[in-house]
Amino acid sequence: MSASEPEDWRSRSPLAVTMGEPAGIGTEVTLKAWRNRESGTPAFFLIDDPDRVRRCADRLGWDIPVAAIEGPTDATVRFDNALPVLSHSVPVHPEPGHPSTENGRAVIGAIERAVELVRDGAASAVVTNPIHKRVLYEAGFTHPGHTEFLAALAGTGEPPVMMLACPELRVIPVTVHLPFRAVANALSTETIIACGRIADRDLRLNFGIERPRLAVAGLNPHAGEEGAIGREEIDIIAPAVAQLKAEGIAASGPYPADSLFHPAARADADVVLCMYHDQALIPLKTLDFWGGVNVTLGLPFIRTSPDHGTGFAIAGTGKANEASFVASLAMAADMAAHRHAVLGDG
């Protein structure tokens, strides 16, 4: 995985983190990404009510100063010394792992807050925390997911792309949450290359990387064996694969996926095409079950999140591991300075 180095992203904007889910992990890996703020992790702040978190705070008998901040600004000055958490109403305290309904409203605005202030050029990338569906639903949340309401704010009308991301690998999944019997009907060679013209322009922006290499895997055993075990890469992905090639983006395959994701093979790829969910996701939490990264590619702004759910089981305890969430912070900022070097925005 190659990148050119980014501009000091302690110089730029502070990170808007969003409040996730209040009765899950999301709060805990927050103080504990700021408890160890010393390792370079990069300025942010919470977007929250200062006094649950505090409260969280004290329940796991961590010494940890809440700031109250009215505006971004305010982040970057009081960062060193306490969690800096501009203010966002919560009605409801609840219990670790027991989400109340009466929330849901309170945690769609703060991811629309987050998306506000990037916009504005007031924070430089949002990073999300876990969401619980079910609770926004019933608070009127009409979006499949996270991503697709991101993609709903930014108005843009382009898909969304979801890729995983860890020092050693990225994957794109062309499908996502769909039953495995759905995915090679859902396959198409439309989708393939949206996917691959949204990987090739964002890897550019926000990753500096100047000529992305783009390998694509097969959807069947041995990648069809030329039509022998299923025609999908002769029909669906290969078309997809020599249309990127003509649009001049260093796309290749499809490849059979059970040899794509050795160190060899992953030196000679900045992303991987991959066809469904679990395809992608496997290799990935293998090497780094605990570093992986969310990052929604198509955005007009930069959004990160920790690949991992609310955690309710473990909510309250102080065992949640944070790696994942400062991972995304770190990566939010690095692209936010390589996205800067290009656009000169914000």
The other form holds:
Amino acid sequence: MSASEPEDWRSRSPLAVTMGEPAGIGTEVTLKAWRNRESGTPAFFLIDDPDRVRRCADRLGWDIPVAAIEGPTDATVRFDNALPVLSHSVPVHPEPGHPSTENGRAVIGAIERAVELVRDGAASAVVTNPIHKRVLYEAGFTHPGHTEFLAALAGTGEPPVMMLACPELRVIPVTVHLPFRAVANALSTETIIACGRIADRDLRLNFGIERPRLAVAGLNPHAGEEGAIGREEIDIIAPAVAQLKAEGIAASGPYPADSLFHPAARADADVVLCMYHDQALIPLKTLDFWGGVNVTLGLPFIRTSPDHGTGFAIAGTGKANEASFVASLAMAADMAAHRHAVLGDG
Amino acid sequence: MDAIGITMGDPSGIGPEIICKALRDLPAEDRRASIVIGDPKVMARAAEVTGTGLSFTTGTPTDADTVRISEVFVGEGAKDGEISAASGQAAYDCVVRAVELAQAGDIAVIVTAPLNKAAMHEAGHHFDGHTGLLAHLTGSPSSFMLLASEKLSTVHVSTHVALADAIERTKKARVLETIRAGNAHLKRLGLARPRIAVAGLNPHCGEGGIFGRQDIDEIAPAVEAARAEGIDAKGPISADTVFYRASQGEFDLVVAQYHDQGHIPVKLIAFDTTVNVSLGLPIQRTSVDHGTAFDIAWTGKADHTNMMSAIAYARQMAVAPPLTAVSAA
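Can I have the other form now, the form predicted together with the partner chain, not the form predicted on its own?
Next comes the full complex, this chain leading.
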């Protein structure tokens, strides 16, 4: 993966971390990430109720100082000695694993605040902890998920694009949570082109890649063998690749999906556009089970999140693995540095 | 009888060269237990191009550098690195001979070098590669493709069909047959009770039916039926986590629902050493998992790592108890 060197993140604003579902593992992975901070860890602050966070740490028997802060600028100053928490009211302090619908508004509010702060330049990026959608729906939330909500807050006309990344691989599932049978019908040349354009733009802007190489996977085995086993490659995917190329984007394919993920192939692509959820998730999770990061492309700001859920079954035990959250922080900070170098914002 | 027969594959491709290189690297006793099925002139030339110093005989080898050959001749018109009817016919003839030798009991396992489907079609043999040809020659209604590597092995419910058709093939009966075939294979290779994971079809196994019902209606009942037969099967397990878990040692085999589901993770982990094994045929066969590589054929550059893996796996199968001696569970 070719990339120019970002400048030091420390010269800029801290990362805004949302509370996510307070009955989930978000609080404990955030506490762990601060406790295990190293000299290279980017400064971040959590948007949450400081008392609640303190109590979570106490319950786990973790001696972690929590600093209530009034604004993001305090975060950078306090970060070395305490976990900075930007005060945000949480009506119910739930038992781990038992979400309360009364917190729905607070969970949504934390996301809104993070977006405001990043748009003002007070925060350099948004890192979101996992939410529990059912609770939010009961609080009047109408979006299919985090990503769509962020896009609505950002007021972008185009749908955002989910990218999953680990140090050795980036993948974009062009279709996501659909019955497998519905994938072929949901695929369109336009969707692939839209994903490709956003990937090209954001990999330049936020990852410092001069000319991103997009490898496009086929849908059928062996990419359909010239139509012998499926025609989607010919009818849908190849025209999208041709259009992206015509626009000057370094796209290629469609390739047989099983030829795209071994080490030599990974070295030849900056991102792989995958036609369905598992085509993207199988290689990513086989390669880096714990450390995958979910990045939202196509927003006017940077947003990353861990690629796991609320983990209710293990919430409150301290067992939750923080690797994905820590990787989300690091990736957000790197992206912010690249973006700053290009745009001079954040 | 525990000899293995190695087909030459398409003589315009890299088959003859990788066979020579692999034979050179085998221990002498394994070389003695190998029979090449191919054209002696082609093989002699490959030995020269690769500098392996091997010679071939139809009789009994008298020294360690000589390998047995069952002769199949290449006709006029074959050219290095090009598709031709002559090469396609020779590749076809090698497979036919190999099956005859296996059925006669002269060899225990067939190892196939790559053939070129287009060349075989030019020669008038319209098969979907080795798999279709072997099924035809042995009169088998169906077979199962197993990809084997050191850390992860997968067996497929469906293989070379369009994704839309593959989804329709995720049926309880076929999933159960695939579990049984994988289980029987690993038992033959010496695992007392293979731990088998069955991958889901839909994202996150359909999340309780929201994203498709096959995981509930077809796969779960197949796993239950397999367990009722005493097979240690688990699933359906979300496809994005099952391969990692298996590669960490939790399972001996993953049943994949479609071609790329099983191929993506195995080739990611073991690109050069993945062996393709055909299950469910009355004969045994392993194969390299790459093509004829016409672009580098007859330059001596072809890498034989994958052929070594295919031969090593075939050797394990050759010394395992006979196919008929193991019941499904």
